[in-house]
Amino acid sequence: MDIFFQQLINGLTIGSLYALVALGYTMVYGVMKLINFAHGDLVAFSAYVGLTIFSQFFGANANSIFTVITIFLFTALIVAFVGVVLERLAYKPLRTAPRLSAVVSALGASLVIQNSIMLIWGPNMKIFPSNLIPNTTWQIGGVILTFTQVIILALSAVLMVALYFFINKTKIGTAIRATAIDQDAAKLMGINVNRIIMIIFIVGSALGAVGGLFIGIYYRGLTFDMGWLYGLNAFIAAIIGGIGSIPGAMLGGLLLGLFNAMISGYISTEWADTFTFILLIIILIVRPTGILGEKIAEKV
């Protein structure tokens, strides 16, 4: 049972990361009906930005709570700004164009960000410092729980709950849901659709930045093309949960993380991706809209 509980903790941790990134995919799709293929690369970009802020301004031994909050805050602001610029340059000019044009633009934007990371930070792997968050561990029976996992689980839960209330209990959230249902009707009701789309990219990119920083802290190894791998898994999580659904993205991320952890623990890490795609195919056959897609897709 120790293996089961260890993989349960590992799976919830990884699933929280997937869920944070998947929210960016699902929010953009919910409002614009666009798959933002560049979102995964923004996640990778955020890990590099966080690493640079840490190494340039705080030094190798600074691991205070002030340092951590500052790095997360500035990284989220920078990546949110880049997300808005991305929307204005790559997607806004194509809003009335055929959907395929926006998809091609998203793929192009993904390559631009990925190659920009390679040019700025180089093609070789960068190692995220291990001392940004204290290396404290607890052993409960045969199960090991790290302080990093506790931080990831706690902060991810807080952000997901905050996002849920932001979308469902605030005036801006109501405008976002109205825009997701019908942009033309939202305009007639006085909603500034351009502003709503900008807010979507700010929130989605900031959440992706938090996810990217956590990925850097948790796995430590950063490569310029890592956004493709983590972005793909988060995209699959969004589809499993029901793309366009915020609760679906959260649920899909957690389920995919648990599934991957159990496959890695009981079968093999090398087979995790294969079984992930098998799970995706089964869910799409049984429920093409995802687990919560049919219920929430029009309410983002």
Partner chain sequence: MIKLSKLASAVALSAIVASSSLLADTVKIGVQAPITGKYANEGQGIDQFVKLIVNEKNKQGGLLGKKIEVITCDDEAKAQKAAVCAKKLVNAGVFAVIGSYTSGATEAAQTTYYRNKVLQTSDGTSDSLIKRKFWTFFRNSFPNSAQSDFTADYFVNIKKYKKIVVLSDYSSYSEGLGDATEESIKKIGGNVIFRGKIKSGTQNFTAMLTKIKSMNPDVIYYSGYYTDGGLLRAQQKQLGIDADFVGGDSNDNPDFLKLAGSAAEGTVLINFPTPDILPYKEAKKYLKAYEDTYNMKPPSIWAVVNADGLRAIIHGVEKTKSFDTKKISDYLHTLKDFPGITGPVTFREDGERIGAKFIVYEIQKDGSYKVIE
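Mind sharing the form predicted together with its partner chain? What's above is the form predicted alone.
Lone chain follows.
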């Protein structure tokens, strides 16, 4: 049983990371009907930004809560800004163009970001210091829980709840939902669609930045092409949950993480990715809109 709970925790941890990244995909898709393939690379970029802020401004050993908060805040700010610039340069000019053009532009943007990371930080693996968050671990029965995992689970949960309220209970949130349903109608109602899209990119990129930083802190080894790995998984998570749906992305991320951990733990690590795709195919056949896909459309 211990093993089961351990896999549960492993799965939820990686699942929350997928969920944070998946939110970026799903929000952009919801409003713009565009798969932002550059999102995964933005996540990788944020891990590098966080590492740079840490090593440039905080030296080697400063694991105070202040340091951690500062790093997260500044990384989120920088990445949100880059996200907005990305939208302005790569997607805005193509907003009325056929959807394929925007997708190609997204793939191009992904390559640009990936190669920029390589040019700025070099092609070699960069390593996140292990002392940013204390190495405390707890043992409950035979299950090991680390401080990092607790922070990841807790902060992701807080962010997701906050996002849920932001989307559902605020005026901007209502405007975002309205824009998601019909951009033209939203415009006629006096909603500034440009501003909404900008907010989407700010929020999505900032969440991705938190995810990227967690990936850096949790796994430590950063490679310039790591964005693809997390981007793909988060993208699958978003589709499983129902792309365009915010609760769907959260659910999809957690489910994918759990599914992957259980398959790896009980069936075979070698086949885990294959099973992920089998799950994706089954979902697409049985419920093409994803688990929570339709709900959001009905809601408004």
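Residue numbers count along the first chain shown, from 1. Keep in mind it's a predicted model, so treat the numbers as computed, not measured. In this text, rigid core is short for the largest set of C-alphas that superpose within 1.5 Å between two forms.
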| property | result |
| --- | --- |
| Residue shift check between these two forms, rigid core fit, I69 Cα at least 2 Å | no |
| Backbone CA shift between these two forms, E270, after core fitting (angstrom) | 2.7 |
